[in-house]
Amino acid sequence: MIEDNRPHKPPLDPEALRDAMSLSIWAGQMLLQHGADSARVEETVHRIGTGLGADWMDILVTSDSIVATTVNNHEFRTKVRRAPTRGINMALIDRVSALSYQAASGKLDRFALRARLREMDYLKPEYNRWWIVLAVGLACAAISRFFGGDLAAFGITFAAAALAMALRQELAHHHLNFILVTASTAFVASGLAALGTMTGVSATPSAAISASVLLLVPGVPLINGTKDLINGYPMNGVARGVNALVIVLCIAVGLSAALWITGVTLP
């Protein structure tokens, strides 16, 4: 047996070591749930664990779970936590990352850190759901103008995207499968846009129909997948990429079904 001569931090009592494990992986779970890339999750878990007194943290991050082992003076604790997706929340990611630096610098002990993480985990969304519906509708409508749409297409896109976003929120609230949610939202958005353009008020129907489904574009999974591949997490990168591809296919299915039912054809 090879003796470990590396320097060790002061020994932690069992409860403190358990907290170093639990709190660090809890923070990582929150990051992973809300759209952080794998490197940020691993760095944050390691920073908190060592900041709370562990000698080292060995961390495995997958696309939907974290496995971590904390080490202190030859004592080990290992824990696994699932991280089901809760949606993108960059503000929460920034706050948890800031907490990790405070823990690493000794400004937060394990008791204060637990209180802050609990507060963040149960924090209500920063924006009212109807503000989000309004903002998404306006964003998609603005993009319809970039696509060359006229003012009528702007109004049609706004109504279609806003109503589709409201439906998406409601379906997600009932924890339905994301494939069903994505396809249904794409179907409603493009279907409403197609019905709106059938009135003949818009001379640019394709702009309205195309822009109405852009609220579903998987930008964050694509970006995180690329970052994971670059940063040396190939399995996570592939998993995120496949997830993004499935979302794109669902958009295509919903859009195609709506155009088939309404009989609208795009030039």
Contents of the next structure:
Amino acid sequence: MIEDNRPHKPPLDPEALRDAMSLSIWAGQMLLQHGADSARVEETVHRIGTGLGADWMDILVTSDSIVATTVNNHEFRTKVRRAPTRGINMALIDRVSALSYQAASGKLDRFALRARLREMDYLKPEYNRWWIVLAVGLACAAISRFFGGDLAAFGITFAAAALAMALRQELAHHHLNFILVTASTAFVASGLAALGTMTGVSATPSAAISASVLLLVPGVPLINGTKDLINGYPMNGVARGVNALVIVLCIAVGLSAALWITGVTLP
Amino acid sequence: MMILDVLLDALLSAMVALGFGMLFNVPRRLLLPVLGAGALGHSLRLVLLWIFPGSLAISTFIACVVVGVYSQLMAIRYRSPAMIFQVTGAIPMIPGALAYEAVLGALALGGLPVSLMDDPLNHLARNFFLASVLLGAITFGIILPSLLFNRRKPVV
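Structure of the form predicted in complex with its partner chain, given the form predicted on its own:
Whole complex next, starting from this chain.
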């Protein structure tokens, strides 16, 4: 047998090693489900696992699952966790990230970390849903100004995007498939905007119609996908890019259906 | 008049960052720097477009590098992930309209009743590559500072 001279951390008992495995991968799962990029997931899992006493961790992050191995002395554990996407939640990413640093510095032991991670399931949304409806409506209205829309287009976009956002929340609440949610939200948003511009109050109907669907733009998958490509996760980058493309396709289908029914043409 | 234009643009892009920030459940304590990221990026791009007329991609890239540096500073100041500021700062510049124009071209090629002014294939290709170049400029610009600032040894 070859003598092992590499430095090791103190040996963990089986429960401690199991917790180093399961808590670190649990935190990684939450990050991946709520919109973190692959590098952040990998680094955070590694930070928590080694913070809880593992010598090393090897982590394989895919676009919707994590496989990881903890190593301590000559003992190791491996675990697979699925992490299907659950929508963007920056507050959760912020909290879990902070927890990982506390675990790494030894401020949180495995029992405290487990309790804190469990709290994440009961995290209340930061904002009331109607405030979100209002803010998203305003955001799309602001984008209509970037597209050269006039004041009437601003108002039409605001109303159409806000109503569509309320519909989107309702549909997502009932666990409808995301493709149906996206396409029907795009249909309602652009349909309402088209109806609004048919009254002739706005001289820039196309600005209102194209801005009203932008609440659905897959900004985070696009940015994270490109980030993954740059950071050396080409598979995840491609998967996220395809995801974003599917969403864009759904938006376009909903929008062209609405234009076809109302008979409005975009110049 | 130009200053007024920039201020209006900053206000509008802060509104975009606010809407998407709330949609993405950004913590309340980070809402102000997130608004700053949105306002900074898009209005700076407007100014850069006056300096470099006709080069949207270059202006976008430079503006995004500045947003990236801003995000790094805010991440240190507020002890939170830089990605929160990066994403919300980039959102107002995401070429959503170009992307969906490209898909309209694709749908027209697929035989769906989409009315386009020019040839569908031309429409698809032009908008797709315009959107791709802008998206690459945005993302590479926004993460370039983090690639330069934290050059840690890879964890694996």
